[in-house]
Structure formats: structure tokens, C-alpha cells
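Below sits a lone chain in C-alpha cells, taken as the form predicted alone.
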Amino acid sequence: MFLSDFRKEFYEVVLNQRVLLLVASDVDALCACKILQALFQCDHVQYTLVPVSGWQELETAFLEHKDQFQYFVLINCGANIDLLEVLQPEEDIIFFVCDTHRPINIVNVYNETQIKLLVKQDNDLEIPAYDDIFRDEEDSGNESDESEPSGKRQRFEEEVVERTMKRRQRREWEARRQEILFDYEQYEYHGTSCAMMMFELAWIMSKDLNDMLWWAIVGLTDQWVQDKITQMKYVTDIGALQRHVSRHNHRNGDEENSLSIDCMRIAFEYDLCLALYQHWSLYESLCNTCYTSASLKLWSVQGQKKLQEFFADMGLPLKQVKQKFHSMDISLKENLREMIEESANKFGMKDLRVQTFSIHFGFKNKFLASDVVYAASSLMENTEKDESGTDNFIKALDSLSRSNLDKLHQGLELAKKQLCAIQRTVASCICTNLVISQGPFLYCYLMEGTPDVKLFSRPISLCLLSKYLLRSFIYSTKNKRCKLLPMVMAAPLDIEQGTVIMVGIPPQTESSDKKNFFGRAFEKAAENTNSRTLHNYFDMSIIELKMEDRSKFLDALISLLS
């Protein structure tokens, strides 16, 4: 059931209770969690936080804690499956679900007692009507009430006709129900950021702080970086947050005197969408940003020459662009954005600037929202040390606090390594022709032994690699049909168990609505071939699959989508 008044129907209900927070492993969920934690600390609400990376962990966490808690808050998980069927909770347990995954399971929408949805009711939800999906069983119950003698033969015949009609209507209704459900559940997509929903709650209660606003911005930017929402949706949500930024960071009087050394301020920026460029060298950032590296085809010798021409066109010496950004000459940095944008237009890169926000801590530290997204997701999927998922989750959560800037810097270094690994892998896949057209989709499999393959056994990293590879492949291929195809990518997950992780991403077209049909297609293909798959991730378009079943699974997928 959708909640319309979050304050009254959610916050005031849990105010004097113990709450269990189940939080998914993605940056938007981390940010929403930080905002809710801050609100709970304000009002001394007792809570326990459990990070969950998939359905199995969610079930385990629920079973472990169901006797101690009555109220469960699920952040970025739980909306797109029938929670009551999966978890089998007692009747007094209540779930508050704040989730961006769409479509929302229809049982969750119409359950009025145990499932409370903290979801923005966007226009694109298109929930089917209750009567089209659920039907009272009393129609079929009347069929056997034939205990008294019917008296006349005619009456008996009328009842037979009536019963036959009812059965036919029932069959027609069932067929229509299946059709409606198929249309509703066919595509997977994402709604308004969880962090924005939590910030809205804080704002309604007049408890919104600048820190909370920054977390909402980072949550939205995560959706943009991971390519989960359309450009239109991103710009609309940025506009909504910009009003809050103006309200919170408005300064009166003498600008010089109003800034303290440790103050925090957020500013709207129309900045370059070059990954981490303010914490890297301009050269490395251009080489490791998906958009520029694909547009210039940097995996080829020709592309490298083009990059040199690009710097020459801007009049930037290589010595300057190859050193740390903050060490560049101030005279060059003053008009750098305009210079880069002007030259980028000549080289066919028209979308090099993007609306975003930056944060300043005092006078020294400045970060763009996308920097924080890259840093937090790299900390969360860190494979360098064999630490548990929970440890990495806590480190990523800590990196969002301004008191832990060392963790954020650590995350930025990891993010640089991750982006370099992605670009190396993209270059090797394209140069060795690993991307194959399978008919209705493109397919790429990372062999065991490929450098950095361990990193790509993690879902966020594999999705990012798939999106970078698809965009680069579109620029490298001369086949026009391939440019409109979606992509399936697989990488080894666990060698001992013989499993692979597989992800499907929609086509990269300008007008793409970011809707993904692979979730349902994977389910159907697995069902048709009895492939041993595990649908454990909250994103339905990511699955685990047994290595031996890979070829029959792909064959089924090809015939399904052809």
C-alpha cells in the first residue's frame, strides 16, 4: 500500500519502537540510510542496521531478527517481489519499503496491513486495477450448493448453462489477467532515488540539514552514473534539489567573513563529465571516462593521435595535462571548462558538460557529487583485501561523512584503479573481437585469467563495464544494426563452484527509456532449459548461472528474443 503522508504513517509509527534497517549494497541506498540514521539519532530511535546484497541475505537477516522486531525498513530492496510469500512473516510484522526498483509487485501495492510503500507515485507506475488482478472466489463456491432437489428439469438446465457461462468468464478473466500482468512486469526500470525520498521526509519534518541534502544529491547522482534513469528525469530531479541548495547555502552580508575554515557549502555546477578529473590528471581522466574514450576510440593508435590533436586544439601542453589537476597553472585552469567544451564540439563530443553539484569542506577540499559516487561504490566492491561485504559496506557508509575524508580519498584512489581496469578490459575486448553479435543481442564473456577479472565478479563493476563496453563497441563497429542492440555480458564468479555472473543491459540509444527486459527474459530462458540459475540480486537483470549451462541458456535466450 502506498503511503501518502510519510511523517504520520511512517515516522511517527516507528518513533518509539525498535527498528531493523535492511539496506541494499548500492550508493543510493547508502545515502538514504545516512539520512534516516541522522533522523533516528535526532529522535533517539533505536535501530539495528543490516546490509544485504541479495535476496538470500535479506531472508537470512529477516529470519535472524523476526522475533526481536516488529518494524522492518527495507531500503532499495523488496518492492519488486511478493515479500509476504518470500518471507512468510507473522501477521503483526510491518514492512516499510523505500525502493527505486520498478515495477512494484502487485501484491505489495494492494496489501493494506503489512506492506507500506515509501515510494513517490510517479506517472509511469501504471498499476493495474485491483479487479483486473484479484477476484473473489465466491463465484466458484456457489457451484456445489445443489443439495436440495431442483424440482424441474428446466431449472436444472438453466443452472448448467449458468455454470458454464461462469467458467468461461473465469477463463477469459484469467487470460486477460495474465496479459495485463505480463505487460506490467515485462520491463524493469528505476523510479525516484531513495535518498531523495528520505530527504523529502526530513524536509517535511523541518529536520533537513545541509549534510542530508548532500546525501540526497549523491543518491541521485548514483542513478545517473549507473545509467539507471533518463536524462530528462535526472534534469528534473536536479532542478528540485537546486531549490533546496539555494535555501541551505544562501549567504547574507560580507561573503569573506561568513565562511569559517571548516564550513561546508554546496554549489550548483555546470561541470565537465570527466571522471574524477579534479583528483587526477586531465590526461588520465580523459582516457578513462567512458564518453571521451569511446568517442575518440582511444584503444586504437588512431585514437591516441586524435587525443594529442585534441590537446593541441585547446593549446594545452602535454606537460600540464599529465600532472595532477590541482598542480596545473592557474592561468590555464581559469577558462578550462570553456576551452575543453569548445574543442570537444569540434571533435564530435557535444555532451561533455552536465548539471551537477559540488561540495566544499572549508577552503581545501572540493568534491563533485560523481566523485563521491565513484569512491563509495569502489569501497563497497573492493576486491584488494579479502574483507567481508559488511566491512566494505561500513567503510563506504563512513566515506559519506565529512569527518572521514581520509576514507573518501582512499575510495577515490580505488575508483581510479577501477576505471583504469574497465578501460583496459574494454580495449582488450574490442581489439580481440570478444564482442559477438548473437542475433537479437551482443554477447561478451570474460575468460578466467583475464586481468582484473576478480573485480568484475561484483555486480556494480560488471554493469559499469558492460555499459562502457557497449558504448565503445557502438563507436568501433561499422554495422548499423549492432548499434541498436542490447548486450549480455558474463564473467566468472566462483571457480570452485563453477558459476558465472551474467548481466543484461538495454540498447544505448539517445531516446532510450532505460527500461530493461532482460530480467523476465532470463527467468523464461532458465525455465525453458532447466538451467541452474540463481536470481539472487535485487536487479532482476543480473543472475548467477552454472558454467556448464551457459550455452543452452544462451540458445534459449536467442530463440526467446528473436
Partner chain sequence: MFGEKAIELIRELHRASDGQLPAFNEDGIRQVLEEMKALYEQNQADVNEAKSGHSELISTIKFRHCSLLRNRRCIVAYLYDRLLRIRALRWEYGSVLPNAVRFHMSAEEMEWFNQYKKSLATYMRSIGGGEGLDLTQDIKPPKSLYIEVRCLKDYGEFEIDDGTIILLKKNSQHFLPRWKCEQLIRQGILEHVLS
Given for the second form:
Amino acid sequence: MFLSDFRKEFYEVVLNQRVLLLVASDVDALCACKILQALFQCDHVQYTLVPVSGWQELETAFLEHKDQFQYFVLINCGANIDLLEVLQPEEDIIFFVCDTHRPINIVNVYNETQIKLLVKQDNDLEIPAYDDIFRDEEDSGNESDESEPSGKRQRFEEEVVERTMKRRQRREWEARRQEILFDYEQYEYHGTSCAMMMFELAWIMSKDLNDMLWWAIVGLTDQWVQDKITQMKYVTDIGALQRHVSRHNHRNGDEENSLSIDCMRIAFEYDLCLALYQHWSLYESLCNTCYTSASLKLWSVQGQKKLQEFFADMGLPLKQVKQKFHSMDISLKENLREMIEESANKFGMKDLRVQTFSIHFGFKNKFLASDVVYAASSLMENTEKDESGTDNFIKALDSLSRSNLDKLHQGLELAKKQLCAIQRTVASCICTNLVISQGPFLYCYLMEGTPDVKLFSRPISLCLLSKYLLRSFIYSTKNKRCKLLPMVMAAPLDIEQGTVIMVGIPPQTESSDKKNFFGRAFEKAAENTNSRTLHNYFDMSIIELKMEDRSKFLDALISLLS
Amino acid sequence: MFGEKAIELIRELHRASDGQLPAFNEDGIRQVLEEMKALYEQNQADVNEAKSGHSELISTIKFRHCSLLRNRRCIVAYLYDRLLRIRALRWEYGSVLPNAVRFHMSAEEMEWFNQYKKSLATYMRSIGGGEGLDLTQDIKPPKSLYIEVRCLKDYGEFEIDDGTIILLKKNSQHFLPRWKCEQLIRQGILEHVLS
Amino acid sequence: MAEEQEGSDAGSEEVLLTPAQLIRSLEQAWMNEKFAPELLESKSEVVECVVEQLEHMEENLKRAKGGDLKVSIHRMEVERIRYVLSSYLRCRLRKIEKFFPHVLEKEKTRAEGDPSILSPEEFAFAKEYMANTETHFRNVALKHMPPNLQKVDLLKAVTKPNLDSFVFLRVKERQENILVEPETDEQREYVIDLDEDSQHLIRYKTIAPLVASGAVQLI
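Instead of the form predicted alone shown above, give the structure for the form predicted together with the partner chain, please.
Next comes the full complex, and the chain you just saw is listed first.
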């Protein structure tokens, strides 16, 4: 059931209890987790935190802890499957689910006792009515108990008619139910950021701090970087956060006692969407940001020339632009944003600036929200050392604290490497025509032995790569129809086990609502072909597949979607 | 030169920084004792000689006696310093020492350690007339009632008061009462997370 | 502080102290012990009373319902007091172990009416420590040595506490005509007065009896 008063129905319930937090492996979940941890520490709520990267780990963690905890909080996981069916909990166990995955499983919506949803009831939820899905099983059993001798035949005929009517009604009801459920569950999408929900909880309890606000901002920005929400939703949510930012960071200009430079301040920015540009060189950032590299077609020779023209147009010498951003001439950095925006407009890049926030503390430390998102997610999916998933989770979680600047910087460096790897892979895929049209969708497979392919065995990185590739492909192809197609991308996951990881992303159009049908499509295709698939990730549109089953699976998918 | 071996012992301890306990140098002790025995026997012989008139031997006797005293002083210092390091281990690791350390201790040092443990336990139990007080806890002033800890190794089940059990798996994080975690933090199972 | 405990007795039969005064005298004993170079007089009654007080507070806490802010604060208070007590006793143990021959000697040569610097339990501990250490030396080395060298005078071997070290103090009761001995040959002894609430840096030896009597507090 949906909770309306988070404080009374969630926080005060767990206040004197011990809680198990199951946290998914993405940056939004990490941010929500940090906020909740801060609240719990303030009120001495004892908790245990277990990172989970998929359904299997969720199940295992639940089984291991179900005897010790009564209250479970699931962060960014659990809303889109029937939790009670999968986990089979005892009757007194209660789940609080704060998740952006939609659609929310219908059982989770209507269960009154054990599933509590910490979710904003946006008006795009479109929950089917209760009676359309559930029905009391009253009149299935008592069919032929009565035995009245007199008027039996008359009664009998009437009964038969009644029964057939009821059966037909029932069949109609079931058919409608199937249809409603199909429509409801067909498209996957994402709702309001978990971190923002947790921040709202803190705010209604008047326990919100600037640090928590920053985490809420990073959580929202993660949704934007991963292209999970529409532009309009992003702007709306930014507006909501902007009010909080003003409230926390408002300082009168003429106030004598202004904040010490070491205190943390958040500022609204209408800044360039160039990835990590303030911690890199302008040149590198332009080359490795999807938007600019795709628009300028930097994988081609003309693209490189255009890049030079772009810089020339702005009057920025190449030598300056290739230096670290901090070392650029101050005179060039003044009005940089407006200058770039103006030139970008001439080159067909109208959306180079985006509304976001930045954080300042001390003299040296300034970060944009997107910087932190890139850093944390590259730490989380770090394949450089052979560390376990949970080790990386912990590192990424730590990097969100201001006292762990070294980890944040490490993340920034990793993110730079990752972005470069993505660009290289995109360029090679475009140049070698690896993206092929299969009819209803585009398809690309990264062979083993492709450089950096290990990096793309992780879900978030692979999704980012697919989105960038699709965008670049749209700019590179002349085929009008192909520009509107969604894309499926696959990469080797585990060579020994012979598995690949496959993601499906929706088409990229101006007015895209970011709804993804691949989750259901994958399920159906696997069913139809008996392929050995593992739907382990919380996003249904990401699966693992046995390499041998790849071709028949794809064929099934094509025929399903044609 | 006399006393060289003895000084070696001292130097060895001096080199082991930070209260570490190097292996018990049984050989070194034996050599010093042998040197002492040799010196003593030489002195015995010379004393008899000196008594019967050879008074020029007196300075040699005195010199050997000084060497003997020096040797003894070095040995006792060596042993005593090791005892102090072993004592510190009780306070740091608890009553069960890690294997690596135990290999470096001689049998007598182990015996001393066991006696010390017993004495300390008896004393702590006697504090205040009730159940006593564990002085190896509360080493630092308490900053807060609960702390956030991270599990560094798989440990399994851990019982906190009133029977509740926590499963300590690698990389899980917990927010627990401080006094329950102190022992495990010292053993390196848990790590205090400051954020 | 623990002033709001309902129905808490003072604990000891002889001296009637409020809990607040009891904790204050524990803290004073703790600070004195920390900063004094030698082992000070044993304060067993204070220790016993504090332990009793702690037990009393723990019981109150067990009965109180959880989640109350007062409970957290009182629990924190219990933790703090336990820390001070542990630190005090640890400090004493460390000094006992460090100066064990001298401590035992002082106790042996104590005059009849003088207060003891060791509690009975500490005394037992010190004796065991000494015996343990002596046995160790004897078994490992001394018994293999020449006969005239087998006895080590521990009083000479183990360092004595440095009574000439300087300490900071605050004066609680006014003292007059304290004789300060010269440090170097050029100086001569002189006399000072210690005013109430003034703070000084002075050699421990000069004011040692004042610490014992409670006239000054080491800081």
C-alpha cells in the first residue's frame, strides 16, 4: 500500500526497532541510503546495511536475516515484483519499499499489511482498479448443493442458465484482467528519485541538513545522467530542490557574519553539460561527452575538423583548451559558458547548458552534481582490480562523504577512463558498422577481445555505452526509419561460463517518455525459445543470457516485436 | 670484546619498533651466559692467584667483574623489556594472543603471561565488591552511544545484549551500541566508520 | 550530571556524599593520579561507591522505557563515569607495574597510622607481579649465572618515580610558607604562599603532601 504520512507510518514505526537496509547498486540508491543512515544515526535506530546487486542477492540476504529482523527497508529495489511471492516472508515481517522502478507490482500496491511503499504518487502511475484485478472467490464452489424436489426441473434450468452466465462473465472478466495487466506492465519506466523521497522524509521531520540536500541532488542527477527520466520531470524536480537550496544556502549579501569558507555551500548552476570539464581539460571533456561528440560526429575526420572550427569560433586557442581546466587563462574562463553556448548554437547544439547544482567547501573543492555521479558510479563498477561487488559498493558509498575526498578523486579519474573507453568503443562501432538493423530494433554485439570489453560487463556502464552509441548512430545514419528505432546491445559477461549481458533501451527522440518495453519482451522471447536466461537485475530490461542461445533468442525477439 | 653479544640483544629490541615482539633470542642469551661463566671461572682462578701474592691481577679481576655486571644488566634489561611488551599485548589483544606473537615467545614468557593474566583477572573481578569491572574496555572516552561499523571479514553470528543476533558478513555495515563493538574492533573484525 | 536520580542513596555508610559530590571526588582523584609522578593514596571507598552508583543507574535504565531522550542522556552519563573509573584504575595499575619494587617497599615501610597507597587487591596484584617477574628472571637467566651474581636488587634495577617532575596545580585551600628547594647551586631556597584558586607550575616533590591532603588539585 502507498504510505501517505512517511513520518507516522514509516519512521515512527521503526524508531525503536532494528532495521535491515537492502540497498541496490546505483548512485540514487547510495544517496538515499546516506540520507536514511544520517537520520537513523541521529535517532539511534540500530540498523544493518547489506548491498544487493540483483534479485539473487536480495533473496539470499533476506533468507540470512529473516530470523533477526522484523523490518526491512528496500532502497531502489523490490517494487516491480511480487515480493511476498518471491520471498515468502512470515506474516509479521514488514517491507518498506522506496524504489523508482515502475510499474509497481499490483500485489505490492494493494497489500495492506506487509508491503509499505515509500513512493510519491505521481499522476503517471495509472494503477488499475482493485476490482479489475482481484476478485473474491465466492461463487465458484456452491453450484449444486440445493436439492429441492418440487419445481426441480424449472430450477435446474434456471441454475444452468445462471451458471453459464456466471462462467461467461468470469471469462470476460479474466480476459479484461489480462489485458489491463498487460497494458499496465508492458512498459518499464522510473519515478521520482529515492534520494529525493528520503530528503522529503527528513524535511517533514525538520531534520533536513545541507548534506542531505546535496545527496538528494546527486540522486536526481544520477537519474538524469542515466537517462531514466524525461527532461520535463528533471526540470520540475530541479525546481523543487531549488527551493530547498535557497532555504539552506541563503545568505544576505550585506551580512557581516558570512559563512566560513570551509562550510559547505550548494549553489544553483546553469552550467555546461560537458562531463567532468572542471576536473579535466575542456578539449577532453568535449570529446568525451556524448552530446557533443555525437553532434559533431567526432569519430570521423570531418568531425575532428569541425571540432577545431568550433574552438576557433570561440576564439579559444587549442593550447589553452587542452590544458587542465584550472590552468586555463582566467580571461578565457570568464563568460565561458555563454561563449560556448553561443558557438554551440551555431553548430547545431542547442542544449549544451543544463540546470544543475554545485557544491563548494574549502578553497579548492568545487564539484558539480554530475561530477559526483560519474565518480561514484565508476567506483561502483570498477573492474580494474578483482574486488568483489560489495567492496566497490562500499568505496562508492564512502566517496559520497565530504571527508573522503581522496576516494572521490579516485572516482573522477576512473570516470575519465571510462568515458574515454566509451567514446573509443562508440567510434569503432560506428566506423566498423557494428550497429545493424534487425527490423524492429537496432542491434550491436561487442565481441570478446574488443578493447575495454571487461568494463562493459557491468550493467550501468553497458547502458551508458548503449545510450551513447544509439545517439551517435542516429547522427551518423541517413536512414530516417532507423533513427526512430530502439536498440539492443550485448557484451560478454563471463567467458568461462559462456554468458553475455544484454540490455535494451528505448528509442531516442525529442519527446521520448523513456518507457522501455524490453523487459517484458525479453521475458517472452526467453519463454518462447526456452533460452537459458537470468533476469537478475532490478531493471527488467537487463538480462544475462547463455552465449549459445543468443541467435535463437534474437530471432524470437525480432518476431515478437515485428 | 666482552659484552658485545649482550649489547646485540639490546640492539635487537631497540630495532623492533612500536612494541613489536621479535622472536626470543635463546641463542643470544645462552652465549652471554657462557661468556659470563667463562669470565667467572677466569676470575675464580685469578682471585686465588691474587690472594697468593699476584696483586697485579686485581685490575683484571675488577675489569672482568664489571663485564659480568654489565652482561647481567643487559640480560635483565632484555628480559624485562620483553615482559613489558608482552604485558602490552594483553591490553591490546585480550587474553588470547594471535599465533604470530605466540611463536615469538619462550615457554617461560608464556608462563609469565598466563600468571599475569590470572593476576589481572583476579584484580579486575575484585573491583567494587560486585562483579568487578573490565578495565580493558572503555579505553577511549565515549563520544557517542552508538557507532557505525563496517565488517571487514566474514565472522558469522554475533550476539548483542538481550539475545538479539547480528550476522556479520564482509562489507555489511551496522549501527550498534558502542560498547558491544569495542572487542571486535580491537580484533580487527569490525572497523569504525567515521563519516 | 547524575543529580536527578530519584531515590539514589549516597552509598557509603561513613561519609554521606550526594552522587554529584561522589563523581566529583572520583574525577579529582582521577586527575591527581594522572598527573602525579608517583602512586597516590588508594581511594577504595570512592571506587566502591562509584561502582555501586553505576549499578544503581544501570538498573534504573533497564526499567525505563526505551526511546526517551532522557534515557540516552543517562546512558551516556553511565558510560562517561565508567570511563573515568576505568581510566583511574588503569592509571594506578600502570604505575604499580612500572614502579613495583618501590611501591611494595613503601607499603612495607609504612608507618602505623599512615594511609595505604595500595588497596588490599592492588597489594595482592603487586605482590603477584613481583613474584612472577622475579621467578621469570631467575628461571631464564639468573640461576644459570655465577653464584655471586644471582641476586638482583630490583629496587636498584627498576626506575623510581621522578618526584622532581613539574606539575600544574590549582590551589583549593590557601597555603602559606611553602618551602621551595633550590634546583641549582646558585639558587637558594625560598618561601612562597599559595593563594586560593591560583594556578602554578611547580615541582611535585614540593607540594606532594598538599596533594595528599586535598589542599591542591593537579591539572
